[in-house]
Structures are given as C-alpha cells and as structure tokens.
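Just the one chain here, the form predicted alone, laid out as structure tokens.
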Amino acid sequence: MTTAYRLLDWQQPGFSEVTVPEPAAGEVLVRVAGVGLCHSDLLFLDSAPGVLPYDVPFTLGHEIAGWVDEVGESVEDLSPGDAVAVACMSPCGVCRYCRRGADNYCVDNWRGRGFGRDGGLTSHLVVRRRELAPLGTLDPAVAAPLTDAGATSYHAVQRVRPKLQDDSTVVVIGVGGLGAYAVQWLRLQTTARIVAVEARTERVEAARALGAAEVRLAGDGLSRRLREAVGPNGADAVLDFVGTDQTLNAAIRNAATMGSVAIVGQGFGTAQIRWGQLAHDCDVFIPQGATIAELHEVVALAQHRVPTGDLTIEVEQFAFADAPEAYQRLRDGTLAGRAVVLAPT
C-alpha cells in the first residue's frame, strides 16, 4: 500500500491509502518523482457533482515525471532507474484523430490521469511504454510541469509559428506557468519581437528575462495600450493564457490581418467577434493539450537548452504532506513558478 492525494468525493480532497499497481505486457510501473500542479486541477476540485462526467474518487495530478520502476513483457528500451515524462493523456491510437498524429483530439481524451483516471499525486503509477518519454539526465522532479505546462504552449506556438515572420510582433498574454514557456519556445525558435502582458508586477522582470521584449501590465485600457506596443498593423500571432473577457477582447482587437488568435488559457471569457473587429483572415482556434510526438520535442529541447541556461524550468518544490497547501498557494497567484508536490517517500 500506498498513500495518495484524492478526490475522494466532489469538493472533498484528502490523502488516502491505496494499492501499489502492477504492470502488464506493454507498460511500466514509474516511481513518481514530482508532480506539477495545473489551474485546471482547480476545476476538478471546484466542481459539484454532475458538472464532470468523472467517477470518484481518483487520484489527482496529470503534470508527472519520475523513474522506471518495473518493466511489464514486452518493454525492452527502458531499465529500472530511467528518468521519464508521462505524458498526460492516454489515446487509444486507432480513432480518426489519433491515425492523423492528432493524439491530443482522441476520443478518449475526454478523460486522463488526474481527471478521471488515477493520476501521479502517490508514489507509483501504471503507465503504457508507449505514453513516455526519457528524460535523460534531466531531473524528473523538475522537469515534470513539461508534460502540460510545457507541452501545452509548445504546441500553440507550433501552431502559430507559420505566420511568423523575420518583422513579426506576437503577444503572450499571462507569463504563468504555460506563458513563461511559451515565450521561451518563441525565443528559441523564432526571430518575432514578443510582447508580453502580465497582471503581476513582480513577474514583469521575469518576462524580460525569458525573452519578452517588451512588457505590459493588464488592468484597465489594454487593448488600447497593447496597440500602442504591438502598432497600428497588429500582431501576427496572440497567444492569451489567461481567457478573461478583459484578455480575449484585447487580443482579438489586436491581431494583424491574416493573423492567429489562440485562447488557451480556461478564464471562461467571452469576446465580440465581428466585421471590423476581427481583421481579415485572421484564424482564432482553442488548442487542446499536445500530442505525444510533441512531448518528445518539448524533452529533446530541454536536454539541450536546460543544462546551457537557455530554458528555465521554474518551479516551487513542496513536500507530499504539503499538498493542500500547494494547491491553495495556486488558488491564490502567489507561486513564483509552477507547483511541484514531490512524491511520498
């Protein structure tokens, strides 16, 4: 047995004793290292019953690395020992989505590990050999908020890359735990000019630092003030992680002609869309998680950019006991990084 972080009811969260899983042919038993905490884990804390089409209790976090502990038949390229990513969902690899590389719309997405499905907040988990990725040298109780917060923004900034130019402005709206990644994947892998906009002033200089070129406060008047940063022509790509009717708004007025507007974040906001107020050709989509191809690429440029200084993973370690608190210190926006609840020892 084993001690776990659930949600034992609906709005009930609480530590419980559970059974260490075994390992069938094709997965692997991970000894979990770390877990990130997501704002979407809010939601499933939040919500009463019937809102979610989930059974309780399961076990909460889907953002989870850790090592190889036992190999089921049939898994031959891994060891005990072996520091992995889990990715955060489970496609079943035959529907529609998943034979088009699309993983991250399969049918069976709807559920995953922490919302539906037991999840990485314990010591030890099953997982198919298929849904990880090796971490390498990489420290897996850092490098766990890559599976989500990292993968999420990788590929939204995919997404968007394509219109962007040598004299392309793209605006990263919240440089949170998705946003402070996703400006450093446009940093890496694009010559745009980024502008970010933050709430927090204390994260203004951080936005600098990952790459943002300028910076402006949300509040009052920021569709107005992101104009005067981005100019009259618009940027050519917004990425909003935050989703509030002040952000969504902001964004939609400010994206150039033939540009794309990507509502990530889940501020349940609403905008106008309109003639004159959406410029012509310009694509506004809401991106789903990443698949798992992608997750790899997240892994592949943390080995090489993490060890040199040219990614940060930032992160505010808490011990197992100290769960609540974490998610409590998420509530309240005063994370200097993401979350990450170590796993019981």
Contents of the next structure:
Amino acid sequence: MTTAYRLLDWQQPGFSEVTVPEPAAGEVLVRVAGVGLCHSDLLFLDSAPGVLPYDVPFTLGHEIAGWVDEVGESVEDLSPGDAVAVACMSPCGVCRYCRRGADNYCVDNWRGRGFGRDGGLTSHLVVRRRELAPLGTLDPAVAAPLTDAGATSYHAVQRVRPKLQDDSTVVVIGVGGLGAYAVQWLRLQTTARIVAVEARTERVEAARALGAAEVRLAGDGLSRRLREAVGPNGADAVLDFVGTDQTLNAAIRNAATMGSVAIVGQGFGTAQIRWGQLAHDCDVFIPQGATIAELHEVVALAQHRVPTGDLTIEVEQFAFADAPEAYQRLRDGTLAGRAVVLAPT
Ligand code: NAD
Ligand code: ZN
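With the form predicted alone already on screen, would you show the form predicted together with nicotinamide-adenine-dinucleotide?
Entire complex below, previous chain first.
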C-alpha cells in the first residue's frame, strides 16, 4: 500500500491509502518524483457533483515526472532509474484525431491522469510506454510542469507561429504557470516583440526576465492600455491564459488583421465578436493540451536550453503532506513558480 492525495468525493479532497499498481505488457511502473499543480486542478477540486463527467474517487495531479521503477513485458528501451516525463493523456491511437496526429484531441481525452483517472499525487503509477518522454539528465522533481504548463503553452505557440513575422507583436495574458512558458517559447522560437499582461505586480519583473519587452497590469481600461503597448496595427497573436470577460475583450480588440486569438485560460468569460470589433480574417480558437510529439519537443528543448540558462523552469517545491497548502497557495496567487508536490517518501 501507499498513500495518495485524492478527490475522495466531490469537493472533498484528502489523503487515502491506495495499492501500488503492477505494469502489464507495454507498460511501465513509474516512481513519482514530483507533480506540478495546475490552475485547472482548482476546477476539479471545486466542482459540485454532476458538473464534470467523472466518477470519484480518483488521485489528483496531472503534471507528473519520475523514474522508471519496473518495466512490463516488451518494454526494452527503458531501464529502472531512467528519468521520465508522463503525458497527461492516454490517447487511443485509432480515432479520427489520433489518426491525423492530433492525439491531444483524442476522443478518449475527456478524462486524463488526475481528472477522471488516477493521477500522480502518490508514490507510483503505471503508464503505457508510449506516454512517457525520457528526460535524460533533467531532474524530474523540477521538470514535471513541462508535461502540461510547458507543453500546453508550447502547443498554443506552435499554432500561432505561422502568423508571426519579423515586425510582429504578440501578447501573452497571464504570466503564471502556462504563460511563463509561452513567453519563453516565443522568445526562443520567434523574433516577435512580446507584450505581457499580469494582475500581480510581483509577476511584472518576472515576465520581463522571461522575455517580455513590455508588461501591462490588468485592470480598468486594459483594452485601451494594451493598444498603446501593442501599437496601431494590433498584435498578430494574442494568447490569453486567463479567459475572463476583461481579458477576452482586450484580446479580441487588440488582435491584428489576419491575426490569431488563442483562448487557453478557463476563466469562462465571454466576449462579443462582431464586425468592427474583431479584425478581418482573425482566427479565434480554444486549444487543449498538447500532443505527445509536442511533449517530446518540449523535453528536447528543455534538455538543451535549461543548462544554458535560456529556459527557466520556475518551481516552488512542497513536501507531500503539504499538498493542501500548495493548492491553497495556488488559489491565493502567492506562488513564485509552479508548485511541485514531491512524492511521499
Ligand atoms: P496560474 O494560476 O499559474 O497563472 C495564472 C496567471 O494569470 C497568474 O500569474 C495570475 O496572476 C494571472 N492573472 C490572473 N488574473 C489575471 C488578469 N485578469 N489579467 C492578467 N493576468 C491575470 O494558472 P495556470 O496553471 O498557468 O493556468 C492558466 C489557465 O489555463 C487556467 O485557466 C487553467 O485552467 C488553464 N489551462 C488550460 C489548459 C488547456 O489545455 N486549455 C491546460 C492547463 C491549464
Ligand atoms: Zn484517439
């Protein structure tokens, strides 16, 4: 037996004993190093019964990395002790989205590890080999947030990259867990000028250090103040990692002709789209997660860019027993980096 931090019933998280699973053929038993806590976990923690399509209980935590503990039959390219990142989802591989390489939209992805299936806030979990990305020398207790915060923001950035030219400006709204990576992927992969928007004054300097040329504080008149920073042509891409009425309206009104607006944040806000409000030929889309191929790209970038200091993985580590406190700090907005809860010892 081992211990896990679980959603025991709706709105009732707690610690509980669970069995250590065994890997079948093609599977790997992973010993967890750390689990990043994501803002979307708060949705799972707060939802009333009947809102989400999952059965409780399940173990929380979808940003998982650790070490190979044991390999099942036919897994020949990994050995005990290898550091691995765990993809959030278990795509089927055969549905119409998997077939076209968009396994982040697999028909099975309505649930994933940590939401509807057992996640990583425990000591061990079993994962199919193809859902693991070897981390090489990266420390899994630091690298765990790459699996969602890193990969989901990477997917959104790849989607808008074709829109970004040498003279482009791109806006990132919300430089927290996901947004901090978005700023960095944009700095590493494009020449666009990055304008960031943040609600917390303590994140302004952090956003600059990560690569933003300018930062605007959220609040009254955001749309107009953002236009001053963006310039009269608007932004060729706006990535909104917040998604409230205010940020969505600022995003839509500041996107350029032929630009893109990505709504990544689950703020459940609304914005009006009509002639004169949204620029001509501008896309608005809601991306979800990242493909397993993109997770491998993110890990490869991190392997090259973390040692040189070009990519920062901001983490604040918590002992396993402090998982509730870590979630509270996420809720309060007092984290300096992604909260990573270390596995029980
Ligand atoms: P986070 O709490 O780490 O970061 C959010 C950041 O936004 C914080 O720095 C906060 O200060 C800032 N912020 C809050 N209100 C703001 C405002 N009005 N204007 C500007 N900045 C503001 O959260 P996170 O884990 O990075 O997640 C961000 C969002 O993305 C959440 O809504 C989460 O549910 C969503 N999410 C979506 C996907 C997806 O696949 N689409 C995946 C993971 C997370
Ligand atoms: Zn599928």
